[in-house]
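In C-alpha cells, the next block holds one chain alone, the form predicted on its own.
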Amino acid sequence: MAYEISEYYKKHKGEAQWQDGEYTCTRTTMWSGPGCHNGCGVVYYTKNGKVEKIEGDPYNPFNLGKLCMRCINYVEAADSNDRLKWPLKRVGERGENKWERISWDEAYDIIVEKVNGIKKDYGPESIVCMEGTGRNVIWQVPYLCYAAFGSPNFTLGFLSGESCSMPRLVTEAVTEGEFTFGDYSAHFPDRYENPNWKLPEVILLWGQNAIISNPDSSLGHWIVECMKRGSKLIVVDPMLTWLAAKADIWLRVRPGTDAALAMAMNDVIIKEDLYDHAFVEKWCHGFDDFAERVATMPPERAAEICWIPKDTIVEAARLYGKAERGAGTWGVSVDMAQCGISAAQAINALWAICGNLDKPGGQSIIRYAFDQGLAYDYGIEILPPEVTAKRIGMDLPLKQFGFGATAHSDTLLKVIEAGGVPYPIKMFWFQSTNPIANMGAEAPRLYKAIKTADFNVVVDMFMTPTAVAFADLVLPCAMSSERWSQRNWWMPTASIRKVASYYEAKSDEQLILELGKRFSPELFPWKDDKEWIDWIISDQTSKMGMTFDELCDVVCQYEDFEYYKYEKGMLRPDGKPGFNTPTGKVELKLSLFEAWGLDPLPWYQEPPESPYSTPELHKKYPLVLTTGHRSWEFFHSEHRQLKLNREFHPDPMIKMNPETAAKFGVKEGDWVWVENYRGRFKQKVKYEMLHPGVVNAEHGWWFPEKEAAEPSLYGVFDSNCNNLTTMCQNGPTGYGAPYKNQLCTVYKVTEENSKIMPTEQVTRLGGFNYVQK
C-alpha cells in the first residue's frame, strides 16, 4: 500500500481490539448515524463505556484511514446532552413540545394498541412507514412495515419522484439488467495495487461533488487518487466545485438539462465514429434507433438548452470517446429532473457505446457482495398478494412490474389530500427521516398532509421539527458506536461493533425486533439484535462463510471480483454469455419501456418551470434555482446541533454569481429572501462561479437553538428551500422530480419585509396560499 502508516498502527495490524493504557481501542466500521452513505473504517478509543476519540483505520481498504469532518467530530454528537435519552409520550397538543418520559414497555404497549386498532378499523395499508437516506438503515424499517404492521406502504420521507438513486438504478436495471460503478479499484482489498485493475484514462463525474458528498458507498478521495496517478477529469456541474476547478473540462450545465447534454455527447461520439464498434455490434440492442434519436440533439441545439458552448460539449465528448478506459460517477442531480430517467438512460449509453462496461478502469458491473440483497423489499413476500397490490402507486408501470420496492410518495400525498381515496392514511412511522426539514418537496404542503394522521411515531437521535410537529411518541435511537449491525452496499460486507451506550437509546434493529415480537413473534424469532444480524450473515450471506463475530474480528470482507462478466455467462440466470435483459444485450432502445407504452429512447423536455417552458413566469422569477448540494459539515438535515460544525458553517447560504448579486442589489453576506409563487425562504449570499442566471440554495436547514414549540418549530420553514419546490411533477414513469430546477427571484431581507416569518406563515396562518398547478 502506497500510504504511510504510523508505527503505532503497524504494531496493531490485524487486531480487532487492543488496550492502550486506560483506553480500549476497537477497529470497526462507522456506518453512522448521524447519517452518511458510507461505511468507513474507524478505530474507537473508549473509556468507561464512552467513545472519547475516533481515528480513521489506515488498514481499512475502503477509506484507507481518511475521515470526513462529521466522523472526526463524532464524539461531540455521541456525547451531546441534547440527544433523546428515553421514550417520550406527547402530553400537550401536537406542536406544543410537551412530553412525559415513559418506559420502552409502555411505548410498545401504546404502539400495539394503536396499530391493531387502525388495522381493525381501516386495514393495515392505512399505516405508512418512512425512512430517510444514510445511516445503516435500509432493510430494517421495511421489515417492520411488512412483517409487524402488515402494511405494503413503506416509502422514503415524501421524496418526490423517488428522485435519489432510484431513477438511475431503475434505468440500469432495464438497460443492462445490472448496476454499474466507476472503477476506482474499490472491488479489491489491495486497491490500487491490484494487478487486475487499470487506471481510468478519463473520469466523467456527472452531477456530483464527490469529495464532499461521498455518496452511494463511494469516496471522492478515490477520484482524487486516480487524478494524482494521471486520470483526466470531465465534470458536469452548475457550480465550480474543487473538482470542477481541477478538471480538464468543466461543463457548467443549466440545472435540469442533463438529458440534452448527454444526448448531444452521444451524438458527437457516434457521428465522429468514436464508439466501440465491436462492443456495439455484439452486445448492444437498438443502436440505429438510438443514433437516430440522439441525432435530434446535436451539440448546437444542446448548447442553447444547456447554456454550455458547443465547442466545449464537443471537446468533452471527444475526450471521453477517445479514451481507452472511461470511468463514470453520477449523482442525484441526474434524478432530480422530470426527465431524470431519460438523462440516466443517455449517460448510461455513453458508458456502453464506448465499450467501457465491466472493463478494468471502466464502468464495473457490480452486485452486492456475497449476493446479500437486503433492501427496501426485505420481507415483502410475507404479505398476501392482495395486500401487496394495495401499495400506493402500483398503477405506475415500473412498480407494476417490480421495478421499485417502495410506495410512491407523490401518489401518497394525493391520496391524503383527496380525503383518503382509495383508503385513509391513519398512521406514520418516521425512522431516521425528517421530511419537512429535508427530504420532502413542497414542505408546507406536507405539513398540512401529515397533520391529518391519527397517530405518528418518530424514531431519531435528536428531537426534530418533524417530531415536535407530528409525533405522539418519540423513541431514542442509538448511534453507530452503540449498535451491533452489518451493511452490504456493493463491496465489501462490513460489520458494526457495539462499544458504547447512551441512556436508554436502542439500535434500529433492537427496537424493531422487540416491537416486532409483540405483533408476529414467529417472524421475529431471534433472541436479540446480535442474533438477528448473525442469522442474516449466515442465511443471506452464506457464501461468505463467516459468523457475525468472525466478521466483526476482520471488520469487513471482500468477495472475489471479476471483469467482463457478460462474456463469461455470469450475469444471466441461464448461465449463457450476455446481459440479463429481454434481448440479452445492453438495451440502447428499451424493450421493456416499449412493451409498457413508454418512449424506449432518450428524450429531452424542458423543466416544468423554466426560462423557455414558462417565459411569463420567468419574467417574474428570472433566476433558475437549484438546491440540495452537500456541505462538509452536515448530512442533509443532521448535525445542526453540533457546535463545531456550526462554527464552520453557521448560516444557510445561497450561492450566486457576483454579477447576479449586483443586479439584484445585494452583496456577499447579505440575507436575502428567495421567492417564487409557492412561497419564500431566507439565506445568506455567498459568491460562487455560477451562471449569472442560476442560484444555488442549501437544503436541510433548521435551527435547534430556536424554540421547539410552534409557531417557531425550530424555524424549520424560515430557510427551507423546499418552500419553493413541488411535489407531483414526475416523469411518465413516476420517477424524477424537479428539485433542482425551479424559478425564483431574490431580494434583500429588511425589518419591514420580515414581520411574518415563513414558519409562522405555515404553522399559524395557513401557509402561503398559492394555487397548486
Second form
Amino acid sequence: MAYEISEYYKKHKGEAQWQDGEYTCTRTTMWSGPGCHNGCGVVYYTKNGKVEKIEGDPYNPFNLGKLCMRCINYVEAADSNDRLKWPLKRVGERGENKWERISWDEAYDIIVEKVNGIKKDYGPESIVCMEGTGRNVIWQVPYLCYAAFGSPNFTLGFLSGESCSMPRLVTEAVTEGEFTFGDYSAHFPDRYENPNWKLPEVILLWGQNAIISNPDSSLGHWIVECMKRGSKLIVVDPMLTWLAAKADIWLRVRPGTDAALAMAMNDVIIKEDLYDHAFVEKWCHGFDDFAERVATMPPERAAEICWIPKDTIVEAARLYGKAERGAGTWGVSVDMAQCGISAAQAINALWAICGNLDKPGGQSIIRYAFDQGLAYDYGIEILPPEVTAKRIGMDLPLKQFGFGATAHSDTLLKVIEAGGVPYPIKMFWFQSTNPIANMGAEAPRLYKAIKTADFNVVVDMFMTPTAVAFADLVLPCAMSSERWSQRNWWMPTASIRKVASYYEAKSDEQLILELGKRFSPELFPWKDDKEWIDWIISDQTSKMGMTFDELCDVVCQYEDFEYYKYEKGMLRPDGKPGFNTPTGKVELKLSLFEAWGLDPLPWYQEPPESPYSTPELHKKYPLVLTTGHRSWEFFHSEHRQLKLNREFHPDPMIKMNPETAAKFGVKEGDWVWVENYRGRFKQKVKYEMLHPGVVNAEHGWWFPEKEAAEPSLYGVFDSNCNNLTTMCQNGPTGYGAPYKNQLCTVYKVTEENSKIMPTEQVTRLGGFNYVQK
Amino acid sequence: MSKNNERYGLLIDYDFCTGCHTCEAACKVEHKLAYGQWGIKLAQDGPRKLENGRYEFVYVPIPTSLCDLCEDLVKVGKFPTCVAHCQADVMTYGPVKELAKKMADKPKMVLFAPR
Ligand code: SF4
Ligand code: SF4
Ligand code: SF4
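Next, report the structure of the form predicted in complex with the partner chain; the form predicted on its own has already been given.
So here's everything in the complex, that chain up top.
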C-alpha cells in the first residue's frame, strides 16, 4: 500500500518536463503563496501560460506524491478573478477601498520619493518592513529592508513576543548551538527505506496538531507513517485531536502551563533514573543544578497547575524515558506563553537527558541544506553598525547578543504609542502579511497604531483588510507557479519553477529587485529574479555544486546526512567533538543566560491572566481561552475567498465541551460572543473534547464576501480572537506572549446584543472601551 | 467494471484515516462537482471515551453514487485522484478480488466497490 507509483508516473520518471496532449507537465516545488510553510513536490499541467491542473509528484521524497486540500485546490486560487491584477494607488481616504490602476513604474516612483523623503527627514529607521510567517518571502523582505531602504527594522507582522518558532529556535541555539528536528526520515531521499534510519519507538508531540499544521518544513503525516510502523505516541494538547485519540498517552494540558509539565517530566525521569547516564556525563553541562531545579516541580505540583492527573504525567515520563529512541515535534503553543523560552528549555532538556539528540529515530541536529541558510538576517551586514544599533528592541538581552534577527514588535508598538520615542515610525511595508486579521495580538490596538504612519505599502495576492485599512499602494504578487524561486529550509534544497503568469503580478523577488535597483543598484546587480536565484544556488549554495537550471532539472537535492555529529567533530568551528556552545556541551544550565543576568534554569510562571494569577478576573471570565489552532482548509488568514475551502469550513468556530456549552446556555451551531475586558468577537459553537474550563477559538478570520470599505472592512474584527489577546506581555527575554492563554466568557448572540458589530466599534467608534482610556 | 469484466474497488485502512478531507476535495476538483455534491464523503465516529479509558475517533470515506473510480485517470495509467493524494496513504485501488486478499493482512479495513 505504501507509496506505489502509477504506470503513468513511472513512464515519466526523471523528467522535469513533458508534453501530455495539449498540456505541458512540469515537475517542481510548491511554496507559498498561497499555501503553507512547506514545499511539496507538484506536477503542474499548464496550457497557454495557465495552470489547469495540479497533481502531487510521487517521486518527490518530501511529500511522496501527497497533497493536502489547499494545493489540491490550487487552480481555484491561481485562477481567481478576485486576485490583485496590477498596482493600485489609493484615491479615496484610507479605508474607503477606492483605487486607481497605475503602472509598476509609477508605483516604484512613488515609493522612491516617499522612502527618500522619510530617510531625509527622519532617518531610514523610521521605515518598518513586515512579512508573514513561513512564507516564501523569508529572505526577500529582509533584504529589501536592509539593502534598499537601509532600515534595521524588519520584523514579523506585530507577532507579540515573536512567539512563533523564535523562542524555540533561540533556546536551541543557546542549549545545543544548533536546531533539531524529529527524525521521521525526512533528511534522506530514500526516506523510510534508508538503512541508517531507525523508527522512533515513541514520538512526543508537544502543542501541535501536526497533521493539520504541517509546521516548519515537516509534514504531520510522516508521524502517521511512523505510527503505522509501530511508533508509540504521547500527545500534549488541550483538545482531543485525532492524534491525541490515537495516542498511547494524551496529556490534556491547561493552556500556558507547558513549562510546568515539561519540568515535571524531567523530574520523574531523573528521580526514576530513566535518563541516559553516559550521554549526560559526557555531553551535558549543569545537570545537578538542572535536576535540583526541576525537583521544585514534582508531578504532584504540576498535576495541579496543568490540570492533568499526576499518574498520567508519570506514565508519560516513563514511556518517553524508557524508550530506546524518542523523536519529538513541538508547536507554536510552546512559544505562546510568557514563559515560552522556559518551556522550550525544559522540553529540549527532555530530549537531551534521554540521549535522543542526533540519534537515528531521535531528535536530529539539522542544518539548512548545503549550509545556505538565507533568512531574516540576509543583508543585515550591509547596514552601518550605528544604524543596526537603532533596531527597535535592541536593548533586550538576546538581541544584544545577536540572537534573533528581527526588530521587536511589542517594543515597536510602544514606540508608536509613545508618539515616536526614540524616533517616529513613518512607513510600513507589508509583504504577504495581514496583521490585523491574523498574527498581530490585540488587533484593535494595532489598527490605531498602524493608521498613524504616513505611507504604507501592501504586497499581496488578494485585497486584504490590512490593505484596505492602511495601504496607499497595493502591489500584486505572483503565486508559486508564477515565480522563479528556491527553497532551502533544512532538507532538501528545492527549485521553484515559473510555468504561468497572471496579469501584471510579479514575483516577490522580481519586484524587490526592480525596486532595489532604484535605491542601490550595486546591491541588486542581478538582471532579473532568475539570475538572483541562480546566484543564490550557484554561489551561496556552492557546496551543492549546481546551477539553478540544473537544480530545476532534478527538482530538489539532498545533502548527505550524518547522525552523532557531536561525536565526530562536525558541530564546532574548531572541529573538536562536542556542541557549539560556550562549554562545548548541551547546556542544561545556560551559561549564556547566566552571563546575561537571566535565570539559566527553567522556571514556571502562571499566565498573566489565569484562574490562579487573577482569581477575581477569573470569576468574571471563567473560561481559559486558547486560540490559533490550524484548520485543514486554511493557512492562517488565507484561503477564505475560495469556494471549495469555504464549503468545507464556512464559519469561524469556537470549540468547547458540551458540558461547558450547557452551563453557558448555548449549544452546537449557536453563534456566541466571546468576551473579556479587552473586547469581544463572535464564532459558532462546535463540540470537542476539551477540559470544561477551556475553550478554543479560531484565528485568521475575515470575510472576503463582505463589503471591503470601512466600517465593514470585510468584518475583520467581528470574529477576531485577537480582540481578546494582548501585546507587550512578554517574558524577561522579550520572547513569548500569552496568545493561547487568556480568560473569557461566552454568551449567545442575539439581535439585541449585536447592534454594534466589533468592526464598526473599532473603525468608527474608537475601539472597545478599554483601549480608549 | 473494467473491460475485462473484473470489478474494481477502493480498499480503505480506516485505522489511520486522519479525516484530512483530501480525498473529498480531490474528487470534487477532478470531477468539477458543484457545491454540495460529493463523489466521496467522510463519515465520522467520535471522539468519545470508551469504557476502557481509551478513545474512539474514526473516519471512513464513503464513495457515493457519483464515484466513477476516476475512469479517465485510470485509463491513462494513473491512480484515482483520492488514492494518489490521500495524505495518510490509506487508500488502495485495484481489483476487488486482490483487495479482499489484502484485507486478511490487517484489521480495520473496509472495501468499497462503488460500481
Ligand atoms: S499547502 Fe499542503 S500540499 Fe501545499 S505545500 Fe503546504 S502541505 Fe504541501
Ligand atoms: S475514485 Fe475518483 S471518483 Fe471515486 S471517490 Fe475517488 S476520486 Fe472520487
Ligand atoms: S484522504 Fe485519506 S486520510 Fe484523508 S480523509 Fe481521505 S481517506 Fe482519510
